[in-house]
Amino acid sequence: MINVQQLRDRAKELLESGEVKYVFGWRKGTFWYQSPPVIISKAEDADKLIWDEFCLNNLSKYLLDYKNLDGKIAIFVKGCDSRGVNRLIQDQQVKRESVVLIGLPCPGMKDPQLAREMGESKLNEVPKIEKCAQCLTPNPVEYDELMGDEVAAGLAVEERFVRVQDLESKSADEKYEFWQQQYDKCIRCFACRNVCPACNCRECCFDQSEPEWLGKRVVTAENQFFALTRAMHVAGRCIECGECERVCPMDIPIMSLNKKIIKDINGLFGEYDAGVNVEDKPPLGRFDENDPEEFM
């Protein structure tokens, strides 16, 4: 069990001592089922910090806004947050010595939409949000200090690709129809890209006007081009935090596409979990003479 006051005291201590300039955490939102991110720079604001069933957001992406900061940042990290930090370190966006990682073992967060519908009196009955139900790394994989006891993953390893296997069982026409229906819904708000720690390019190709890689029209062909290009961009680098799917306002099962690619890469190049070990090079970022080359 993580003591919230312990969490606040540690943040206050780090800010008062000047060891860090900012602390990234979560605060209580307007409604009881919301706990959005908060960035504090004053010790007196430490009491805003919270740790409860709705600390969903992966905080690692916010480090990009401070990557040129002259000083350190303390960031509370669940398993997915810590994998996101490792992703940014591997992509040379963040230096390990510029962050203080405070690990928080995560039992899995609840679904805020269902919580709102079920009511606060049934909080204990609210199920985990899908991204946490699919989590294999609830404990931080990288940290400077750890609060609370480690917890067991809620998903068995053999269940990791169940959604993918269901899609693979479809015929080629059925697969095409399925994804066409999904990306007919896409409004290209780019929320999936903006929330993703692996999408950390200085300038995204989709924002370029010259050359214009992606047209302005929100139509199926352009949407599918965007989806497949982004999926391949994060291939071998996706940390499976599920944030892309969580923030999608059109409920597109983006992680099914990402997990299909993860499954195929693992089958071709061996087991690899992005962001778990910062020393491991991504399978598509290295060459080995034994790599499969049936396509040659």
The other form holds:
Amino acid sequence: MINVQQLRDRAKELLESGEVKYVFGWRKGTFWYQSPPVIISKAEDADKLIWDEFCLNNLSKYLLDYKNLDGKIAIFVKGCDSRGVNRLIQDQQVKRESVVLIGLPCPGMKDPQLAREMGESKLNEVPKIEKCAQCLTPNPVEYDELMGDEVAAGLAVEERFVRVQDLESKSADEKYEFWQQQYDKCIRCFACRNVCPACNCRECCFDQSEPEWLGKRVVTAENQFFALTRAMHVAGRCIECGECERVCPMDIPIMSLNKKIIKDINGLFGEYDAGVNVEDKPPLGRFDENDPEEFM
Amino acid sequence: MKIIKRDKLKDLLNSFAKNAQTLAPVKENDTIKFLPWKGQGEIDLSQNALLPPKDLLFPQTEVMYRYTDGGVQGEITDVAAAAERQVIFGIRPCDVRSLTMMDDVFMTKGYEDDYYKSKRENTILISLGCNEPQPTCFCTSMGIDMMEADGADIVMYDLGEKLALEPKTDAGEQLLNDVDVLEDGAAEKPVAKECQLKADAEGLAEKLAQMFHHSYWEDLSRTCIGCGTCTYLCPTCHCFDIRRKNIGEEGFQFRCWDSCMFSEYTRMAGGHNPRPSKKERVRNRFLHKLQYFPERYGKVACVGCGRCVGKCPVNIDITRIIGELREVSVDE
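Can I get the form predicted in complex with its partner chain as well, since the one above is the form predicted alone?
Once more the chain from above appears, this time first in line as the rest of the complex follows.
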């Protein structure tokens, strides 16, 4: 594990020298199994920074709040955070030169719920949280400087769509019933959308009231419209950080939907991993003469 | 006092359900929620329900009336009917307190909300004392007794193998007399374990009245993602929006929960938004709980249930905030 002091010193240096105006990192939360995000602007606050087994949050989304900042932001990036930054760069929300990326190879974060149940003395036995167990890119894919040594590759490619296989084996009616059950739980808090680096529209269609695309009633039809519209909107752009599913208070398996779409896109347009290489155009954002056109 | 063995609980609920819609904490898909008791299901009294019971009196989506759209000939066809009797079984003391705050909002200060009132007056509350709090619980800091529940019709204690029920109102007494699966008995009230999380909001409202423009709100809101998890899981948050849905020549008016965390919450017809960023929205949420509500109703609008503490994706923790607000200097 990377020494926490190293993080703090670097943050302090960057803030003191004036090279950056803000540093995005993680702090210690209310409980020992929580390390939520922190945004600091003063060198003396650098000591709040932490790097431990519970730095789950993807920090990239916060860059949207500082789009018009006159100055730079330093952001600690795990694999998923760096893909999130690339997502925002590709979507022309953030300029590469306005961020200093400090890479942190990520061993995979632990499941706070299980940690809470198992107790602090069994910290070493606490398994990875699902989103990290599913991670393909634990090492930062883009950075200006790297702390510590790269870790072994993440999930084997053949395991990537295991969750999808379960779903695919269902009949159409079973699939419908499954997703209806899941999205009937939705309370429409929009945590999934708000945490997602791919959801970066200036104004989300779900927030518009004239015209009112999404009705405010929390009923099956509206919930499904919300779920499917969002899934299709992030199609080809989802960086698989799994934050949507982690933050869902109702435990809806949102990543199963996203992964199914990724699998289909990969099958139709060739292998593509969103946010890994900023130069690669998203499959639904480009045209190729060899694209399948079975519907024509 | 009446006693029932835990394995006879279903019989008790079946008895209640004969005469009234009976809602009990049931585990469904790994989540505990208050669901209508239909004789089947896994009653789970191990910890509080994830979703607060406010939905049973103030539904997330509620049709108010229906109409036909015929210009001046249009007419209102169907106003929501008066509520039927309901029994809420196993509601925790914190949530009972939250309903008394809902009562303040929907039934006092010269305005009575018929939709709420009709349900409330037909509701019987059977509380369940908490022997052991969750790590996120801090109800005792909010002046709540983990065993008792002012406002409940029947107070229930968890004695392990058995549950003891003590009627507190005539309606509660009547309800217990009407069922035949209970035994008379006496039991000692269990002693609750202490809440680990603490907060002291006493007298904070006066300080907050001078802190509207404080830099604290900017700092606090930085990591908020602006979702509505805290407000929708909160048993005291009660904001709603009223909308219409037209289908051909007919339509209906409905209301649904709303959240001060959302951008369109205060957006006006011309597009102006007096709370343009999350700083103003987060500030509103906490000032509403800790200043405006106490000023209007004489109590802090938090019951220490800990749902927001447990589920906030970025650990914006009201107990920490209360502590920090106590510490900061008003002039900053």
